[in-house]
Amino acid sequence: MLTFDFTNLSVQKVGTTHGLDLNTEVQKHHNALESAIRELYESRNTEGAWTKWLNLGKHQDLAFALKSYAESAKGKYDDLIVLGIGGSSLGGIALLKALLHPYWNNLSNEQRGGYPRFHFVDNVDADVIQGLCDVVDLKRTLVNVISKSGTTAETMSAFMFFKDKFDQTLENPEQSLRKHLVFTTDKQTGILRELADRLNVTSFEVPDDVGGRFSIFSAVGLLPAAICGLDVAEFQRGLQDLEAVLSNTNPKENPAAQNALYQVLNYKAGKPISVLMPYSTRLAFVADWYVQLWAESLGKATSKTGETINVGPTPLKAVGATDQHSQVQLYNEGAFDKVFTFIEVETPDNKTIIPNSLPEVSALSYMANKGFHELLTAEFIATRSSLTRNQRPNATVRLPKIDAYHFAQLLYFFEVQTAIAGSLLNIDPFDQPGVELGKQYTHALMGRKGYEHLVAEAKGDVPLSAV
């Protein structure tokens, strides 16, 4: 499974000013951590607790249903278009980018094994949305619409666009449209649920009490994975195996609890920026997913008891070795306001060697006949060591390899860590009230009925004192 190295967060490695006495801190906060772990896992079946994402590894019936649907769809479509935003897209993108061929969409149908190319529409950008229609054959395209309520403006506007295109393109669209759509939505209510019933569209459930940013291992993320040929059961196996470790109420044996504590202590010590830096291009979108998870979960105005506290670390994405050449100067010599988490991949799928094709250039000979992964690992170790030497606290998550089993564990680790960090900060990590006002203003500006009273406020015409 995953392994964890917190050594470079310690006073022994980064000094007394910026380091932590790791064992002492875990012992000091033992009761708080133990309580947070216990409460988290005991709430997993409690209505309204928003922790049912902890159960997603046990839904074998979902794995069977997704596999059956994917098998029925195989060979019928050249392209899969996923319409979703935020938690309805970031996890799916991270998953497919990590586990499929890095140039999957450029492979031939034969090379893809009959599985479709994939495209995510996660913004209301007309150039991108119309441009996608220029490169796909809608008669050979499946559109997965993801929205629990069916009212998400960005997702539903894109769906309205593609439905119109289907109506114009398909022969007898009233009969054939359902073959080009699959919905991921609420089980019982909402616009997409009504449309699924009326149009006879296949649908999968967004589970109750599972927030979008914690939904990747529901049908939200696993349906696109299955359609593109990935084994859903392997994700679930990874989740179940790591759960045995992360549900352990002894924080000394629980790495998610430990890193949650170390992150929170660094935040409270004046390091409000949390950098996630995977040393793998395939995991670059994991950092995007982490940014939403950390920001939306931990950035809160009020405590659980209603006090105004305005807390929350700021997540930042970096990718090694690319961002050694854009950000590491700041990391090494800038303000002491950051804590770093690296992701190291121990065993690559691809062991391509750097050939000795320039033997006459002696300055480059040191790289010849060594693997690209060896160079990437050397750059990772060098960056980590330079940060440590400059007293910048950092931790490392080691991924044995990039496959479905370990990928699921990696994201599950961050989910549990986030939930425990929320408990330590005394906030609710599962709501997002700060997002709602912007949604209401958007509805007002677009003329949605019932929001007329907010138009002036949304335009900024109302002084703050009057709001």
Second form
Amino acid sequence: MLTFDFTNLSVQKVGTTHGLDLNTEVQKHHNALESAIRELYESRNTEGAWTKWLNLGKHQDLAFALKSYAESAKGKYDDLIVLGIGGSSLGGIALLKALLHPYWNNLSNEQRGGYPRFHFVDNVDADVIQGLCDVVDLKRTLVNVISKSGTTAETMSAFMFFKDKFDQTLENPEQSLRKHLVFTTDKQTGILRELADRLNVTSFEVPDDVGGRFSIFSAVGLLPAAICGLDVAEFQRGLQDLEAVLSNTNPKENPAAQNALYQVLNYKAGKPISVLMPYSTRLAFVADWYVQLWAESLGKATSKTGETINVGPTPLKAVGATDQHSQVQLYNEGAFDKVFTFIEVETPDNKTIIPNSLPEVSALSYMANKGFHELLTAEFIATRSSLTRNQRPNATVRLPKIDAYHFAQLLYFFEVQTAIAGSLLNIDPFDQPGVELGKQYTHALMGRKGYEHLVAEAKGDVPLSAV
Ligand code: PA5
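Moving from the form predicted on its own to the form predicted together with 5-phosphoarabinonic acid (PA5):
Entire complex below, previous chain first.
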């Protein structure tokens, strides 16, 4: 299981100006935390509550369906291209980057065990989209289009591009196109659902009442995982085991509730920036996923009761040890406006040693015959200690190792923490009204029917006084 260390958030460690009296705060907010946990877990079967992501660990039928699809796909494709954006891509990227070989796409087919290379298209960058065609053989490529709404311009334009490429490349596209596509979308509605039916394409569901940024453990993240040979049941086992801990309504025994409280108290005490810093390159994309989860869930204009409040901590990504040589100067000496969460991995898959290959260089001998992981851990402890000494509050989440079971627990911990933080901030963490206006303006600028009235506004031609 994961373990948590919150002591460096305390007054004892970072002083009275920047620290919290941890036990007293949990006691003081006991009722608010208890009802936040209870309401969250009780809402998991409520229609329209958008908390059905809490049930994803229990979908054994999904695990079975994904496994059998992946088995039927194995050996047929050299490349998997995933089209999606935001909640429809960030989880999958984080998952595959963490759990597959770090140089997966450079391995031979045999080394990959017959599973395909993977590529995510999560932007409308013509050079990247076109460039992908230079490195894949479309006749041996599977495209997974992921869009809950089925209308997202970035994803659907990329699909239009690859459909055209398939139409040009495949010998008998009417018959064979469907073999190169698999969709992940809403059960009933949206363009992608209609296309799945019309083109007779295999499809998987984004379950009802699961928002994009909470959807990683649905087919959104688990289908690419299964296609690349990962065991879906292991993720689900991790989720179920941690649920037993995080559904505990006693905040004294619930680390997600505690860290949600500490994050919110730091935010309210003038620390609006929440840094997530995994000490692991393999987990670097977990920080990207967290940035979306935290920002889109907690950055809100109005409270649950309709008052304008404009709240939201700002998430920031860092990777250790890399960013020690980039951001840590600011962290140690800059404004006291940040709270840190480190992710530590106890045991790496490789116990590679730094060999004593320069015995004549005495200045480097202190590292010789020690593990790379020992050096990384020393750098982590050193950075954490220096931040603590400089009165910068920080927490640590520790994974025994990076595998499907613990990866699922790590992300589930952040999901529950986010939901409880939303409750403490008195906002709805499951909507995202702030991204809608930009989407509508894009439609207007691109000439979509029905959006003509927004063209002037979208071009920025409306004076502020008229808004
Ligand atoms: O978290 C979210 O809800 C968003 O980031 C969506 O996932 C993103 O906008 C993509 O939406 P869709 O899956 O409908 O294409």
